[in-house]
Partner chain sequence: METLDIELPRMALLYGLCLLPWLLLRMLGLLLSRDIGISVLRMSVQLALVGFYLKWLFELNNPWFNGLWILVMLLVADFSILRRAGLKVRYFALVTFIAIAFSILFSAAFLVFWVIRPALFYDARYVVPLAGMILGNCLQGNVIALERFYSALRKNENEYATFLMLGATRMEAVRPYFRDAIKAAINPTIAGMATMGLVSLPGMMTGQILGGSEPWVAVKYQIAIMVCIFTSTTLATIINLKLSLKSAFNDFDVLRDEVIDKRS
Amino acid sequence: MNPIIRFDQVSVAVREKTILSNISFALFPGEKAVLCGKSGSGKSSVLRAFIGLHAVASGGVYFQQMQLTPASVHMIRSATAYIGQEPILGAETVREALLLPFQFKTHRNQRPPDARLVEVLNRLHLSVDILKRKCSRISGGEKQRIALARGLLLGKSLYLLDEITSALDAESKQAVFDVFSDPQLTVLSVAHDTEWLARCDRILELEAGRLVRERIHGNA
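So, to be clear: I want the structure of only this chain, in the form predicted together with the partner chain. Can you give it?
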């Protein structure tokens, strides 16, 4: 089986400061992995490097055997959902936020019917009434679930989650865990939540921009 994400000796420098050094790991379809380490160890930078927001100084980043290059970055981003601690919904109402990606040329012909919106909202334990609400009036946890719903509507199977569980209430957390119990979905996350860590197949420990340990679930 080919990995869905592969980092091969990746180094990243921002403003001449090295933030990632020789990072190598692979993540296979359906796996849930977590990056952990102290603040500033480079966890979020790994996620950003994968989607081309940090330029790779040396080594290679691969998505399904395809190397991240200027020619492939649009395709890789379109196939990946990235959800941060405070997701940006980029629209006035929740309905507009959910349908935002379908305004772009890449997804223009895939606009989902209302029934599909309702189905996804139910899956995330969200009421249909939220569609009419303003994005500025919903909680952080709801925002994260809406961002997640957007990924599901786009049929994405790879999720990059940056500290999303830290701000979640119990209900939101349960909804997120339920969604990611789906074996079709692959997750690379940054988290400290012990409950989430226990559910992950792979734990990648970073220290000062280096991958110092990789643990596979069940192995020490």
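Now the other one: the form predicted on its own, given that the block above is the form predicted together with the partner chain.
Just the single chain follows, nothing else.
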């Protein structure tokens, strides 16, 4: 089986400051991995490097054996659901935000019916009433779950998640755990939440932009 994500000796510099140094790891289809470490250790930068938001100074980033390049970055982004700590939903209301991708040619024939919207919202413990609300009036945790709902509606199977459970109550967090228990979904995440870490197959520990330890769940 080939990895879905592979970093091969990846280094990244921003404004001449090195933020990632010689990062190497592989993530296989269906695996859930978490990047952990102190603030500023480079966790979120790994996610951003995978989708081309940080330029790679040396080494290679690969998606299904295809290297990230200016020519391939659009395809890699279109195959990935990236959910940051404060997602930009790009629409005035929640309903418009959920349906936004279906306005474009690629997904125009896949627009979900209202029943499907309700089903996905229910899975994430979001009230149907939220569809009418303005995106500017919902919380950060709600924005993250709306972004996740959009990924599910699009049928995405690869998710990059940045502290997705940090702003959730216990019930909402469990709903997110249930979604990602699906063996068809591959996840590369950033988290400090011990419950989230316990559910991940692979734990990648970073210090000062370097990968210092990799643990397989259940192994020391």
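Owing to the predicted nature of the structure, the values given are computational and were not obtained by experimental measurement. Numbering follows the first chain given and starts at 1. Between two forms, the rigid core is defined as the largest C-alpha subset superposing within 1.5 Å.
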Verify the C-alpha shift of residue 77 between the two forms: is it 2 Å or more after superposing the core? no
Honestly, after the rigid core fit, is residue 147 moving at least 2 Å at Cα between the two forms? no
After the core is matched up, is the C-alpha of residue 138 off by 2 Å or more between the two forms? yes
